[in-house]
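Have a look below at one chain only, the form predicted on its own, in structure tokens format.
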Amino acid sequence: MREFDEASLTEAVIRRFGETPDPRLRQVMQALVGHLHAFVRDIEPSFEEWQTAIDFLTRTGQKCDDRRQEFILLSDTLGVSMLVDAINHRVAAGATPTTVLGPFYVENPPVLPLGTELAARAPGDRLHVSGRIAAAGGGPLPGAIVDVWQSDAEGFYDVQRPVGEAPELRARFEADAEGRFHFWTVVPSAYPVPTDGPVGEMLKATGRHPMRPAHIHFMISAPGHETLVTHVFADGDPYLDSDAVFGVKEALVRAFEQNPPGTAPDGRVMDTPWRSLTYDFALRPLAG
């Protein structure tokens, strides 16, 4: 056929992908065409509206660099990241719930000894974080790798600070022989996702707030187990029920306990009040 109309075009495009050698790619492309064409039929965009959509996606890509991933942010705020996460973690009995990676993870963070303070210069209440890594339904995982990253007390990640500043409030630790880890940091703050790009424009235009509840990110890996990507959220945060990226799960909410001056679990003497967070993580064994 050389001429296509509203009734025949979709099936023609789907057939055109019918010879795709990779069967999974064929499935993806044919489904994409079917759903995308159905979306266009549903909303019947004008040429001007479609050009606005193309411009939005173009500017989303232009906003991405080695310190910012606007497409991940778009996926997060549309709930797609959490849907993908849910689809890929349907069976997780006994394992710690997963949640979104977020746009601020940085590969190869600083490798630091257990007990290090991640924010010696940063203002805010001091927070002692500790926990244990184990297999779901099993024993400890000695030597598990624990990546952590978080916002500061003002709601900013280090990658949002001026280029050239040293990494802060992110690190990689190796759990001890009992699968335990601990470090010092500051209490994170609730913060807005970046609003200076296309995603921020979308949130404003649709009347949505950009806030995420206070949390610490964890990525934990051990041989023979699935890598866990999750957060631990601060209990009592006002945005727990309206997280801009839909990432909160009840099992991931914990109190950041208030403590008076005194001796912390690692023997450090604290002259001022401090906070503590304890969370034990369970990793799901690899299938097979």
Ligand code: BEZ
Contents of the next structure:
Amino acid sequence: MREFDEASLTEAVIRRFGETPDPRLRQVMQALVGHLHAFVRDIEPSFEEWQTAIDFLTRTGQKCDDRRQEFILLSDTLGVSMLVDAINHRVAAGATPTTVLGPFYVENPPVLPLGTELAARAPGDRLHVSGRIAAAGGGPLPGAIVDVWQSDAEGFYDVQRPVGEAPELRARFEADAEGRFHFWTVVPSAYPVPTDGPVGEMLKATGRHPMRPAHIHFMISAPGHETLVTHVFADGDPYLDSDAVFGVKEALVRAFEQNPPGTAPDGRVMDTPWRSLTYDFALRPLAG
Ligand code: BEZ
Ligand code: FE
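The form predicted together with benzoic acid (BEZ), contrasted with the form predicted on its own above:
Shown next: the complete complex, the earlier chain at its head.
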């Protein structure tokens, strides 16, 4: 057939992908065309509207570089990242829930001894963080690798600060022989996802706020276990029910306890009030 109309076009395009040698690629392309055409039939865009959509996606790509990934941010704010995460973590008996990686993870963070104080000179309430890494339904995981990263008390990640000025609010720790880890840091703040690009325009135009509730990121790995990518959120944060990227899970919300001056768990004597967070993580054993 040579000529197609509004009624016959979708099936014709789907059929055109019918000879795709890779069956998964064939399935993906045919489903993509089917859903995309259904969306266009539903919306019935004008030429101007379609051009606006093309321009939005073009600018989203143009905003990306090695420090900024606007397409991931788009996926996050449309809830797609959390949907992919949910689909890929359906069987998680006893394991700590996962959530988005986000754009601020940096490969090979500084390896620091347990007990280190991150950003000792950064303003903000001191926070003692401790916990234990274990296998879901099993024993402790000695030597587990615990990567942490977080915003500062003003809501900025170090990579958002000018180079050289940044307090390094990120580290890699190795859990001890009992799978335990601990470190000092500052209490993170809620913060906006980057809004100076097309995703920010989309949030503004749709009346959505860009805020994420305060959290600390963890990426935890141990041999024979699936790497856990998650956060712990501060209980009481006003944005827990409206996270801009839909990343909150109830089991990841924890009190960042208030403590009066006194002796902290590691023996450090605090002459001002301090906060503490304890969270035990469970990693999913790899199948097979
Ligand atoms: C973050 O938590 O760092 C983050 C996650 C998704 C989008 C933007 C930031
Ligand atoms: Fe974050």
